[in-house]
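Below sits a lone chain in structure tokens, taken as the form predicted alone.
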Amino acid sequence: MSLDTSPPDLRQEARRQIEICNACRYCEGYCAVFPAMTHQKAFADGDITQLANLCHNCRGCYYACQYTEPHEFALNLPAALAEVRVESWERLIRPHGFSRLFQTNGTAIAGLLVVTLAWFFWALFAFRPESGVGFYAHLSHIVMVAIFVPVFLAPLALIAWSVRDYWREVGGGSVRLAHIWSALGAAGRMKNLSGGHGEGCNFENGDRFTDWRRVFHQLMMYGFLLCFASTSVATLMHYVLDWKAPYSLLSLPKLLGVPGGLMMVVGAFGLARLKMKADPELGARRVWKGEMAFILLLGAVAATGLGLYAVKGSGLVPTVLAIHLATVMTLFLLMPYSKMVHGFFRLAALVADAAKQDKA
């Protein structure tokens, strides 16, 4: 069901189709929608926002429904809510305009983006300190610290404002400590993709229920969890403890970091196959090359990471080194505009929810 219109008419479609499943609530266990949803008959704009942003697309309510086309309802809830859900973030994030262009050419900007970066590295290289180990003798600490920090906190600030617009729209509220551990543990769990029945959800395929997106998102999320605590480790051996790069195998930056980039390279692979085999019909279809790009840079991330290490002491380490500092830096850089917000969306909405369920 094509859903190519203007940011009213998607929120009309997706209030229309909520209206319908809140009468009949056949799905009502499969997801923290349904739930969220029967406790008001009318929806406002923040209302529609908060249920998209809940969705987590594991589409076993389009398959469970008996009112998707042909029926006259043609209902299609997943797509209804995706798109939504990818207009609140192109809409509350800044600049507004760049996230639209990343999401329609994603795998063109994050390529173009690393090439160039990689380039730039590859020409400071030539620069290279007088003295330095591992990859400082290829570029100083302090310069890469000056290049990353600031390219890594900017976009951080843009999804805070942007977040914090998002709560103000969906009516958030105040919030105890027991909201955000509960939505912090439905994020650990992916509890919302376990399809209310602790089968899995139907995401590839409408007759077979599957835990493999949840376990691939939980591979990708912990993966990428271990490998920044492997460099916040290796931030503080370095400052406060005076112990500098390189580590070895059995130090602690590299017991966090090497599984994680493992993980999330296998959380890369599995993704983006089980996103080839998905029905693009039942998510925002305008977004599958953004999605798949931000998929595949995470992967490269990992991948060129993993393969830094392998080359330790060859003369392939500069090239592999301006490859894998390109990928983060195009990461960070894209963080806002790119499918990595929808993490901190989903979180808000997790809150939020957690919060209005324990006023209803």
The other form holds:
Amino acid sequence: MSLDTSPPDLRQEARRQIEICNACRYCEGYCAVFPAMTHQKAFADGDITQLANLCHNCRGCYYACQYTEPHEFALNLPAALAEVRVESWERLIRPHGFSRLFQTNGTAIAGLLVVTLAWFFWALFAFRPESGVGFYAHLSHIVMVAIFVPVFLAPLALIAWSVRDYWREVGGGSVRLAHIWSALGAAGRMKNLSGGHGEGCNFENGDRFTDWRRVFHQLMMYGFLLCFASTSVATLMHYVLDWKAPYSLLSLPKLLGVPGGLMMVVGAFGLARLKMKADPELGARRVWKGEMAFILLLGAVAATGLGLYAVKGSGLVPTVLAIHLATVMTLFLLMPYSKMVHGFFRLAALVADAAKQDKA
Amino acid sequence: MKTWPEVFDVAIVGGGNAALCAAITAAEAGAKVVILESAPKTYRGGNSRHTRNFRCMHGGPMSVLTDSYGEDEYFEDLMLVTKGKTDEVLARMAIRQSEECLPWMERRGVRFQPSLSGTLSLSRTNAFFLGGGKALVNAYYNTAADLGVSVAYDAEVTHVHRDGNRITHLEVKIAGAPKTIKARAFVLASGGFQADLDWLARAWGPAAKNFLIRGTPYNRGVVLRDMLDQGADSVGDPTQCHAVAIDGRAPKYDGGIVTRLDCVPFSVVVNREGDRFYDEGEDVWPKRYAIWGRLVAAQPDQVAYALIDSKSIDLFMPSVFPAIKADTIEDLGRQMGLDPAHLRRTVDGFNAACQPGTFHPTQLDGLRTHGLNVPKTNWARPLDTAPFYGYQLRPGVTFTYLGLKVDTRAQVHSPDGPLTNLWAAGEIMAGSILGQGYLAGFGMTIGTVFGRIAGAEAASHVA
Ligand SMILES: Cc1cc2nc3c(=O)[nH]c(=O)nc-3n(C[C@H](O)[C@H](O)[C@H](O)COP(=O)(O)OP(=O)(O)OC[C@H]3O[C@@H](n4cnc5c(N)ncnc54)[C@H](O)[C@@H]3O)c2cc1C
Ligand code: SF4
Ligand code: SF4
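Switching forms now, from the form predicted alone to the form predicted in complex with the partner chain, please provide the structure.
Okay, now the whole complex, with that chain kicking things off.
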């Protein structure tokens, strides 16, 4: 698919392919997309957006399809849905220009990182506190909070706004706890990357099934959640218990953070490798570089976080701290404008799907 | 190809289900095997890549199959569709062996899924392949590769060289270049001849040029013809093919499953002249779809038109191409190239013949017309609620019946006795079992059962 295909054409192309699938249904057992298709004969724009966000790009339906090129039906559903998916994030997240820039552009991500990095080096120098231990000796707690709370909350607010718009576009309706529960269950096990038979997907080794993408994705996802939990616990300890960092290796923040960080590093390495092996023609080609840069960024967040533990007490702390804080800040800033956002839309799509299945 | 041995143990002609089952079985027995597939890699797998399920006997719930499906019931189902034109010994053998095929297939990478939505009626008798036939074919090629089977794509076998009661070698065109492949045993699994329109036209008449071929363009019967020319025993009516009514806009070849249309029972079907010609509601669609290919083939220009109104548009599986849509019958006729006034008269006549009663889409509801020369005996409701929809129908050929006659060991025969190192499996010998008609899912059963037999026989011949 070429770069300049405008969104309505992307959707029309996905619709064309979905209508063929809906008359075929051979791939019904692979994932949630095909059962969701069977509820209708005609597909409104919102239906296409929903199906695109349900798709996990496992690629099973590409390799199993008797209609791929050179057949005149030219099926490549994983790519068609990936294009619509990325387009839907770019369209629903404000400001749209940012989205387009960072989704597609690895250099832009790297550029942002350099800017935040430079800023932190300056900040460490400028705001250097009189007292404090651990890394608070370099940047006081209150300054860190002042910097990171808005940088964290503003992107989340933007994402919440866009997910609300998504919900309206796909006709999500009222949410019930059971639907959220079912969606969390599907995401928690990455059910849609299991291939239906539990042997995984066709991401990296042609038509052979492997489970590595699921493994690395879950390492990344759970690793990230552990790190997030670690930071949250530390914040609570700081304010509620008045128990200040640095914490020992057996404290809760470290017990959560160290394994979480390791999982993220392994996950990032694995996902990057798989991405190199996978056929770019079966995804949204346009965003390949942006996605790759984002995986590397996640890996860098974790690696530098672990690095901070490693260099503890040495003269390297300010440098590593600056790099770590810069990666974290870039990650937060990019939450709405990078692959990171897929998690929110995916979850919304899974909840909407559970609700729709219930109604059917 | 550089590492190929001078002489293979077993050479297999074709690259679909039957070929792969034979290749895997022979390779597992230790034979050095080569597969010669005339299609390029992207189109490998013949008609097998278009399939969705196979019919499987079972004594109790097994894998995705519910309940049980015994030998006798299976055999009766077969007798019903073939009107008795069935070889009982071979048929019962295939039926009995189908039960052990399912776990055999699973161990070689084939995965099953519950009956597809819209096909619940088959959940007891037919096991559906997860991802369809191409996924099955992929799994088998991977298994074969792991067993060290050599595969040549774009490799059309043009001649099977017979010397007395033995086969000595094959003449093959690999990527256009002629090559000789020597082996000690041979399995023919190259399907029927339905993709050769000239041959179809010779057998059926010139009308066959208007037929659409539902499956691969590579099954041109080259090897079948070659064997018949060399006196191999044949079986099956050479003038017959299995054809169903499909969407007239389907590609000439390889349109596959999506081009089927399930709307006929809820339609008024007319020919090019705008006249009805057969009872659209004779029976439920799964029992009637196979006769509509012939019915349409017998109409002028081998074309027919199914008309429905908005009451019925959601009663059948979605079509791959959207229906032609109009607010009046006349306009629908115009859009489809039919005489609007004539069509109006046909529809008015039909509507007037419809009777009050309860319409029931999923069972024979006895809602029939009165006073028409061509009655509609179920689901007869007037076409009166705009918008109106239309589909063009054409005959789509699934397979041909003429084939090589084999015995219970899948061996090919000639009037002078068996050819000692030649076996056949799949569509190329299916006529040995099925004389006419077709039972959904039985093609893959035949290919799997006889492919395994042929592979085992060939391997033990060279062991
Ligand atoms: C649209 C469609 C749907 C179907 N669905 C079902 C179903 O759900 N269940 C079912 O049981 N049956 C189904 N059938 C029937 C089924 O496809 C056949 O019965 C089955 O695939 C036959 O397997 P085979 O291996 O004998 O032939 P094929 O799978 O057709 O394989 C023949 C192979 O031989 C190769 N070949 C041909 N000539 C040469 C040559 N000269 N040299 C080298 N190679 C050659 C071809 O390229 C091909 O690879 C369907 C058929 C069609 C068309
Ligand atoms: S991807 Fe191909 S095989 Fe799968 S449902 Fe769609 S058309 Fe059928
Ligand atoms: S790529 Fe995988 S998840 Fe996406 S539609 Fe195809 S089978 Fe489903």
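Take the two forms, superpose them, and find the largest set of C-alpha atoms that agree within 1.5 Å; that set is the rigid core. Numbering follows the first chain given and starts at 1. Everything numeric in this text was worked out from a predicted model, so none of it was measured.
For A123, the Cα coordinates differ by 2 angstroms or more between these two forms after the core has been superposed.
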